[in-house]
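What follows is a single chain, given as structure tokens, in the form predicted alone.
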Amino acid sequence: MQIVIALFDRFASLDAVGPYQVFTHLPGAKVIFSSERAGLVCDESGSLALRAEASYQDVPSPDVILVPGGPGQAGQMAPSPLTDWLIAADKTSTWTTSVCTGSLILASAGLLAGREATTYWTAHGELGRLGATPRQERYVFDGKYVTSAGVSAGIDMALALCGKIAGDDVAQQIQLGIEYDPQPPYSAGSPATAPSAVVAALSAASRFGRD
């Protein structure tokens, strides 16, 4: 099984990390990073890099697409050639995925047109622009089309796919293996339990602004 993740200039770090961290203990996948051309790839600090193995072009055929989001994703927006991508992968892919703002990138390419998905949460109108159905869950599952939430719940969207392509037994294990057992210091992760002063910070500095 091909697991191909979309790199592009000034992606999220974990958006990328955390599901390649869930999918490479998934037995029988081969985790490929890919961009537009191989080589090394920028996330958004500019100071950390991840080293795409394949353009594009090398892997046209994947089962499973991952594509995250970050600040970059503005740029990644159809026509690119990451849609071109895509679109075209998309047509023989089992799953087409994506995290935070990458879900954006497959509304552009007009993908999730109709369907169930989710986005960061200052995301959420310009998702629905874009021919989605938004929802506030922390990932949703529509056909072969799962997005996640923002960021860290790349995680939790990556270990429920493993759970739907090997069974509920394996995706444990993968998540005790990691030991992922999230016990946040605060209740901050969600602007339904955050402060509003917090929630109201992050929305004036959101690029989307607050839907």
Contents of the next structure:
Protein chains: 2
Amino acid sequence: MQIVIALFDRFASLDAVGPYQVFTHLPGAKVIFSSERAGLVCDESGSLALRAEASYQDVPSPDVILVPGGPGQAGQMAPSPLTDWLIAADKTSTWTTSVCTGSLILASAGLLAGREATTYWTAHGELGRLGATPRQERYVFDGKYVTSAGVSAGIDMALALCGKIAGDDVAQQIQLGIEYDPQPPYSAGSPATAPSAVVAALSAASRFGRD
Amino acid sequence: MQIVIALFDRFASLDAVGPYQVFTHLPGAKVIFSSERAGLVCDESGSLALRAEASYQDVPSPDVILVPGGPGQAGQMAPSPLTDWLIAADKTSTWTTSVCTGSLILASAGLLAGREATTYWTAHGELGRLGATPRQERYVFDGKYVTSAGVSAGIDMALALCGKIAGDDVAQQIQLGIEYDPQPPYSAGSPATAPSAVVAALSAASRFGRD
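Having seen the form predicted alone, could you now give me the structure of the form predicted in complex with another copy of the chain?
Entire complex below, previous chain first.
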């Protein structure tokens, strides 16, 4: 099973590496980072560079596609080399997935039209404008399309997807293997639970405004 | 504030990138990946390669040191270029931290002698043999030494550390910024909650045996 994670300039590193760490323990899976051109791709801060070992053309028909988000999402909307590849690769994929604002890229490629999906918490309105039906969920399965909420949600989505692909026992082994027993020191991970001043500060800084 | 994440061959990617994603949003922080030599460093599966932009010699006095774990930990125990650097850099660091079996490297360098610390759930016995006092906690602060449980625990530890460095409000903004509202699809992230067959399978595969 080939799993391709698409990278682009200014992606959010945890969007890609959270699911990667999960998938890399999936029996029989080969995870490949790809980008428009093979080579190093820098994240949103520029301090992290991940190697894309393949170009999009090198991996025309993955079994699983994963598109991360991050500030660079805005430069990847259709038409772009990424969305051209997505439209073609999606025709034969078993699962087409995203993390955070990666779902905006899927939607701009026309892959989420009329489908339920989720995204980063400030981008639900934008996802709706792109033709999907936004859902306030950690991750959303709609047919073969699986979208996740912001950044860290990709870990939850990837574990759930491993359960669908390989069964609950394997997914639970992967969860224990990464000791994923989260204990955040604050209850600030959702706009529903974070202090209102924290929500206001992040909303004000959002590229998408208040939704 | 300079934060240096030490990389080595066969590290666990999420050990490094989880905290990286948190620290990169810390105001005034510059995060640098370093390794024995600057260049690409491959993770445990070999499919992921991260760029170390600095050698250890290039970053002799970080404010914060982070050592990840992973299967490659066994090759980094003292004496090694990594532990030589750690012993020197720790003399001036404000915080010396680890994720997963990274604490075994800190302990082998003599930095955790008599201190309370934690590590990957199968490695508590080994941590004790190396002179630390193992604690069954998600992360443990003992003076300036901060150690975390396995792989994903580095996210929790990094958020807690950001709270100590920059205050609760900043740490909560970072948490909401990465939408860290974890909702694992299973309750299998700890040996205390995972099904016994899952615990047995992982224990049998552990490099450290049953502790």
